[in-house]
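Just the one chain here, laid out as structure tokens, in the form predicted on its own.
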Amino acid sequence: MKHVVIVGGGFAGLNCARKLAERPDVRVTLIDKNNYQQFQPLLYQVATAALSATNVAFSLRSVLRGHPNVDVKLGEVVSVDLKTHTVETAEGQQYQGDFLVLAAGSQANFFGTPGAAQHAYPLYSIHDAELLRSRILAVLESADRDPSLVAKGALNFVIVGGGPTGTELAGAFGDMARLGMKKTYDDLAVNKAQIFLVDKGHAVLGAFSEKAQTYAAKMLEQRGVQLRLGTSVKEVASGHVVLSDGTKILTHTAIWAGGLKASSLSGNAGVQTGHGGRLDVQPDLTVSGFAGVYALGDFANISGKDGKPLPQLASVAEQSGKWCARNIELDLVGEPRKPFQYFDKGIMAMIGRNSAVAEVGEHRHELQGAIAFAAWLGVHAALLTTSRAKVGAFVEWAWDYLGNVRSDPVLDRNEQAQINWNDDDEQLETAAASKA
């Protein structure tokens, strides 16, 4: 019985494991630092209390239940030997297989922006989403208790990055300010909330058509989102952000949706990494020079038909995972592996209630408005891993849409409420004292 070691239980790793689980002659060990798979495209809805964490996270053991040839291990892989197909976890366990599949995912890329790693809130994991949700609730509760904090940026939210994550989050914030905040906080000056979307590009949703970009910008502006395009973030501090044009925005909630890079494991793989710190792979998804080693999803640079790397999308990860399993099956019977062929289903982004853009299929048939909104809901529900999650998400969306009621806003991480509202004043006093 051949042994396949898979690092990472995201879309790529889990789909590879599920496909290989059908073979009785293969043993699979799936290793992840979490015991669940998370559905990253919906993390922003967890952060804005539209969905709960249980709607977008699924136990790996439950998903793979009924497959005795698959063993799930909890652990963070910190080093890998590509020659021997051996990985080692932070706890010291080692796993070696006949085949090694690296699907360790991604992490936030702050591009060296001063203060971003310390003070900005990324949105690439369940943990990130729950921290951000608590921070949002903390500043709202603080401003409700002490209205003078509005002048110190309590109701200012700065979102860095105008791609799908940043745009969808900005739209959700706009709807939340118009609807959710008013119902939950009777005394809060909701009209003073400011939402800034900052991107160095000159349009939101850069991968979409110009028509979609124009529509998305219009929908965001209707929701009160202030677009700061053609501008980058120069600094993120605990109480403000500074833009490249010199603008200083007071805020205690700076959200980073400005890009991804491969997880830190890529730096310990012993090979030269490519764009975004990812491993460059051959057309059949193998790592050049290392027989039986595959890299998938956000951990790999996978070329499309045009020779350019495919985007970091759930659909790319899902399909690469299944394709990798097929190629391993071909390896087992001594047949040539097949080059990965990505089936482009299109791209879509929700801007808010009844507002979305979709470019469907390889030829990008465009949809906007309510029909794109409905399509977005259907596609994302279909991508959820379990039937229970699909039903749960639809119930939450229906409750939100028909009753304008979101999940109970529970502040369950009290450390996020420990905010120094005088930090900017203290920094100015320190600077003045040093000059004196």
Ligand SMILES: Cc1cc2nc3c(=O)[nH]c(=O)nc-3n(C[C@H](O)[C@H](O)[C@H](O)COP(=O)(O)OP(=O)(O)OC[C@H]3O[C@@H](n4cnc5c(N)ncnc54)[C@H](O)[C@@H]3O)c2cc1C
Second form
Amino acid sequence: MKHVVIVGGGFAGLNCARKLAERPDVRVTLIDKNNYQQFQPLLYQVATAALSATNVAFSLRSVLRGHPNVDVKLGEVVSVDLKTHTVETAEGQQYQGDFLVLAAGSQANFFGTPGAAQHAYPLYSIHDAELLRSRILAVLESADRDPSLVAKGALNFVIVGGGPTGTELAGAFGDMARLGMKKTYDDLAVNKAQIFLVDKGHAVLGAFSEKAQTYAAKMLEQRGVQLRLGTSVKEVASGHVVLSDGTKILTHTAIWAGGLKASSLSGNAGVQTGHGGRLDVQPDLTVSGFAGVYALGDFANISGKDGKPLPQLASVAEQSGKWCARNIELDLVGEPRKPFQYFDKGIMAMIGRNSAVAEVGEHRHELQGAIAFAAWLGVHAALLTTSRAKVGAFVEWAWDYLGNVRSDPVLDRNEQAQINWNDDDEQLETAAASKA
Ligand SMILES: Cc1cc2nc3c(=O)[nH]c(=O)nc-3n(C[C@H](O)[C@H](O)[C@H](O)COP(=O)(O)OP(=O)(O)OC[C@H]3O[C@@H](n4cnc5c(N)ncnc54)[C@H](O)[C@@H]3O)c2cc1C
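Could you present the same protein in the form predicted in complex with this ligand, rather than the form predicted on its own shown above?
Then the entire complex follows, led off by the chain already shown.
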């Protein structure tokens, strides 16, 4: 029986494992540092308390239950030997396969921005989303208790990066400020909330059409979001951010949606990495020079039909996972592997209640407004891994839509409530003292 070792149980690795699970002549070991798959497209809804973590995380063991030929192992892979198809976890366990599939996904890329790694909130995992939700709730609770904190930026939220994640977050903040906060916090000066979306490009949603970008910008502005386009973030501190035009914005909630790179494992694979720290793969998804080694999804630079790299999207990851499984099957019977062909279903982004943009299919048929909003909800619910999650998400969305009731405004991480509201003053005093 041939053994396939898969690192990473996200869209790519899990789909590869599920497909191979159907074969009785293959044994699969799926290793992930979490014992669940996380559905990143909805993380921003966990961060803004529209959904809870259980709506978007799926136990790998439950998803793969009923497949005795698939073994799930919890562990963080820290080194990879591509020649021998062996990986080692932080705990020292080694796994060796006839085939090795690397699908370890992405992490935030702060591009060396001073203070960003220490003070900004990235949004790539359930853990990130829960920390951010707790920080948002902590500043709201604080400003409700002590309105003077508004002058220290308590109600200023700065989102870095105007791609789909940043735009969706900014829109969700706008809806929260307009609709949700008033109901929940009696003494909060909701009208003083300021939401900034910063991007060095000159439009939000860079991958979309100009029409969609204009619509998205208008919908964001209607929600009170202040767009700072053509501007980058120069520094993130615990109590403020500084923009490239010199503006200083007081905030204790700076959110980083400004870029991605491959997860840190790519640096330990013993090969030269390509753009974004990802592994360059051949058209059949194998890593050149290493027989039986595949790299997938966000962890790989995969070329599309036109030779340009495909974007880091769930659909690319999912399809590459299934394709990899098929190529392994071809390897098993000694037939030539097939070059990956991506079926482009289009792109979509939610801006807020009744406002979304969608570009459907390869020819990018454009939808906007309430139709795109309904399509976004339907597509995202359908993509959720389990039926229970699909139903759960719809119930939460219905509560939110019909009653403006958010699912989980529970401040459960006390460390996020410990905010030093004087840190900006202290920094200024230290700077003045060191000058003197
Ligand atoms: C906030 C956000 C919103 C997004 N929205 C959309 C969207 O609307 N539509 C869309 O198509 N795409 C969206 N994406 C992109 C999409 O989520 C990714 O392209 C997709 O998740 C990539 O799948 P993957 O399997 O390659 O990686 P992942 O899904 O990230 O899975 C990687 C897995 O590897 C595991 N792992 C990492 N390192 C190790 C290690 N060293 N050892 C063991 N396990 C490890 C991780 O725990 C994880 O389970 C979004 C991404 C983010 C962050």
